[in-house]
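For reference, the chain that follows is the form predicted alone, supplied as structure tokens.
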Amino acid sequence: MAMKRLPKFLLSAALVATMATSFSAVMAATPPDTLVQAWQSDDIISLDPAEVFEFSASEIMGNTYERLVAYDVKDVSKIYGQVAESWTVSPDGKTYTFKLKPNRKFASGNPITAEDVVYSLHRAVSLDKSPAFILGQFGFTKDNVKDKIKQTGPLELTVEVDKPYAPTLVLYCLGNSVASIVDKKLLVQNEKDGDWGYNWLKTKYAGSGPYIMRDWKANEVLVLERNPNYEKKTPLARVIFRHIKETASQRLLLEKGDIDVARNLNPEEITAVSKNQDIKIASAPKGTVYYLGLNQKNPNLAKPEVRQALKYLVDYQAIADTIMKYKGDVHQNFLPKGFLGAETNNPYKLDVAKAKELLAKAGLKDGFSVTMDTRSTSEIMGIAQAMQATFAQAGIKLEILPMDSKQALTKYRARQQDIYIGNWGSDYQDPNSNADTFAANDDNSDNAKAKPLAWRNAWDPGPLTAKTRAAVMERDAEKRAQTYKELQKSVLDDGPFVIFLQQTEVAAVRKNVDNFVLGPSFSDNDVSQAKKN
């Protein structure tokens, strides 16, 4: 049987991987045309955009694939066409017509057509992997997607949603990694048993972005190489991500010049390298918030005065200044800064006297005992211990239950916790991503189909659910923003969530590197215009 010929851009993977692992061994400085990053990338399980739902792989998708639309990372309200040249929305708000930019090519050399875009969206919905709900929320199913998303010309297609949603919600979701445009011809060539090329694409590449995913060796190295067919040539020939788990090793390699960027340094290491004249610090707020979830099945936590008391028993600023230094800022609302309608007021601070007063009103003047399910990471454990100390000042005996992430999430998803400490990352840039989980709960029964964070904490938000559902239909941006402000205030005042930080991502970068961009989402971290002086 004859072997299939692979496109030129997929050849020489072994050669590039060998280059990647040998660079630092043979030279003190990285090559001038190559950016070498050290990061903890063991969360990558697939490189198929229809399946990618992890932070590290999302970043790779952002630099290797394109979507119909994208947004300005400095002002996410500015949505622009990436592969789309223009789009219109029908008067009834349900049909989106996209016209594509002409003369665009995939890395393979195949032209980008409406047929590819339609195939990509059909594929994502039909494969139905973890991120497929981002498209499925608009009424698309395996059975109807071919009728709802259609090619109407060589460079034109229509997308018909089931309800007249706010257009920005639809566009942000079409700009998500799950809606990345893949090379249909290449995927069909590598399809087996009707799998949409899934088993091939898990480790290969079929995109049109600024870089080609050249090679990936799990838990070792991932290599990107310049896409010669991309409309704006990348200044660098390649970008190499080396999986280096130990932060101390990342710091040492950065200081020696063996890598250009260290992605996972701890606060002490960031402080130390920031004093090095050859190193600079890059940072950006992310769409991730840290919070406590208070299970309303616990009779004490179900008391509104107790929920308020706990919000006064967190030393927000101390946590931000010490345990989460460089990595988080005080933030108490469910919408991260940068989102439409996001509130930035932080009314709660450590106030033990106020907390005691509220506990007395709840009939718990001597406090009570409660447990906290805690993932065994240094940051989360450190935060939990800080809260244990401040809770104790009001007589609340907090028992920390350390466990791995899988165990903690399994209990949380079954509503078996007292208090859960964790973080929530927005799935897409629209405020509904967070409102839908913090402020809405359509069915609070144990066997509910949808299980948002409100459900996991057995909280029925009452009228907030209907208000959240109405917000996705509001096409006036100002009115929509106002609704989200009101929802945030309601949850802040009475909800079973103690939101305390918004994540900041930090990277230590050699000073000769310019245009290394950290964006609001991990898929927005951009090296397409990074260069070296």
The other form holds:
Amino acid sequence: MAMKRLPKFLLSAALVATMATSFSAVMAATPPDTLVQAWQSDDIISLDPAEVFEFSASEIMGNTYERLVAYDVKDVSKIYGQVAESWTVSPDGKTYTFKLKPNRKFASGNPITAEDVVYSLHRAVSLDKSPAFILGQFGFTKDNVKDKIKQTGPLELTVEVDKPYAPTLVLYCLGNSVASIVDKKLLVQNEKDGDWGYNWLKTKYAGSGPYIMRDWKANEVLVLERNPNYEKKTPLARVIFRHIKETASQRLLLEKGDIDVARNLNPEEITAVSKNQDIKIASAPKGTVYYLGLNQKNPNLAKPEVRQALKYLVDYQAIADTIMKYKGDVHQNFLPKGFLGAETNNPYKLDVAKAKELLAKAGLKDGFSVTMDTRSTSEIMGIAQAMQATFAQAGIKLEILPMDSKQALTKYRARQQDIYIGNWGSDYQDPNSNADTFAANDDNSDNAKAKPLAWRNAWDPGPLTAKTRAAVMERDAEKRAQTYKELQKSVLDDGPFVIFLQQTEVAAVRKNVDNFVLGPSFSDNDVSQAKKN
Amino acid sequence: MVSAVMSGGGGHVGALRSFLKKVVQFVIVLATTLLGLVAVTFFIGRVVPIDPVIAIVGDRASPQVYERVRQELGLDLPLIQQFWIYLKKAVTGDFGNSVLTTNPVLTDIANAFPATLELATLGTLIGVIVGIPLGVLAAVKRGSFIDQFVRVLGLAGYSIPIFWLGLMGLLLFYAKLGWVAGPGRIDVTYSYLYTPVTNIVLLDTAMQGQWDAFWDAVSHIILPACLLGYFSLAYISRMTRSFMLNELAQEYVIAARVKGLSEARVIWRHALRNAAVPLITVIALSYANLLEGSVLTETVFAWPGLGQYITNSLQNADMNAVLGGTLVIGAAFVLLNLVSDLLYRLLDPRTR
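Got the form predicted alone; could you also share the form predicted in complex with its partner chain?
Zooming out: every chain and molecule, the one shown earlier first.
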């Protein structure tokens, strides 16, 4: 007992010590064992890994929970065991057997056993929240999951998928935050009316990651604290995320030293702070692409020449260099750089003459009028206005309809837009995540069950759907990559998507902070090794 | 003599009766106002082309998940039925849960409202303490330099966007001079040193003897409070000036002067006292305005109050939270009006 209390005592002692020093300091400073970040975290609606599907909360999951497997953020093709020590795949490609590392513990002190892993996966499938499809796509349902995912020993379990998928797909999905390992004992204690502890875990914590989620006040602050039971002790005792909506305020706090990291600065602010001696800029390409969706229900947009013409009417480079400076690079294929088989060729550039030619071929020599549903954030509005100007050069009158993001999304999901401007982040690190939404559409009818982006734009990709389905079965990575290259080319040439940018995430960090890692997805943004000098 | 006592007693009964009548009237006004407010917000919330289900399930949920949540929210029921269910729950104080924070809306408001109250109260206090003397001076020295100054000050308070002024204030007093603390309500270092009881940080820290935390909170609130105080004083000083001009032109002021009372006594004791009656309403209104209108200030200063709560909720289609927040502000408005009304009666016997 006394031993257990010691770290807490030390923490409070450190806290008092830092307070004492902060009084005398003229310049504001954060405590040396605490990383303070400012970010816009109002998208957090839950901290239950079975439910989390938002950017900010994913990042918290990445730093507080562990999964069976994980991948190297510098080279995502390197998959390694996190809670798992090793795994094998059966010859028929359908059964995965995992052996767990011995002597691992949750933050609560409970040992991590195969029972916990099985419980966690059953739980995610049974709760069936937004991200559950990531596991559900392998044929698991509430009713069969108990037979498909089974404990076979104290530290051993099997996962049986319904088809012989490419193993990397299965592993990437088991490495997703929805498959995070939760502390069964703790959750059973907090269960109410068979809810799998859902109402409790929404705001509480039951994991084994580098940090413990200590406190969350929505729209105010979120506090992570070092997990003493984690196998590798974090250099910092605490990480605090302050919800600061105003980017100008974030900049002030950073320059003043009241925070260590500003996460949401706009391009001008980044330019300004990058001149400050005490601040450095961290950045990483993200698995998110920006695109226009052209609804094929609009007869003009349904013409192949018009789709082509619009691809020639975007000034890709200008957008990347000005409005999205620091925040994105030109990218025209649906797979983001870093994914298996991702194409990096960008054949389209602004070419008004070519676009006019194509429009004439489509019988629209004088152009046409069309609307674009636009979320009213300054970034998206800026891009939309740039496109409005270049579209006009070929006689296309683009009317921008600014609206709230939820409103735009509601219309988009009902296929009521002409053009939608949006961004799409991959759900997991496998190329199927984006191929499934951009290049496949099993049912293009109005009341289809699945509603991928191809459906939202009323596009029937024809043979591409079957090709996408086949790609997930290909166990030869080389061949699989080839199929994705072909799919990208087809969508690039003829699809109803004008993909124009891949997002880069930027953070402004004070010089004395080291090992602050931005990864390819938000759950890979890693503070577990961050330290301060 | 006897009749005088009688009539005096009758007067008391009459006063009590009129007071009770006032209370009943107030309850009716409050109830109907709130009912109207609920109805309008509820139906607007349901009519806007935003799907609250998406706010909960996110952009990529399967149709099954989507449909289940829609039914859980009761959105498949007829609109009138939805409203009736909402009303029945609201009467018991159950405004549902917020999508964003997952807490009951009432809990969220109980957390956020004190932050707004703290800021608006301090702002109004500053507005009253500085605004009234300024207004009086401007009226007394009509046409003078002071008068011009007060008028320009008032005009600026009306025309400069609060948002911009807030940022400039931060730049100057926080970033450049370092006199005050930056955005937020209290420094993270202190935020765990006290237990939130009233959720009014200044009060909580002071009651628990956490003086370092208290001074840190003071250093955080001073700039936004002064900003709100400025807007409040711009209004209060202008109204004070005009009420005072009105009073100073009255005959009783001339009479008082003729009686040889000192000028100070005439102005502060006689004229201001009479001007105070309409001023009460002005102050109450200004207070209510600060309560509802501190949205931008709260955004600039990352102040976790009701204004920020409602804006965030609106942006996220969190209709339960929007409805709850609007009701609280509506109730505050009605209450403040009543208080000013009662004070009015108390101060001005003619209205009894």
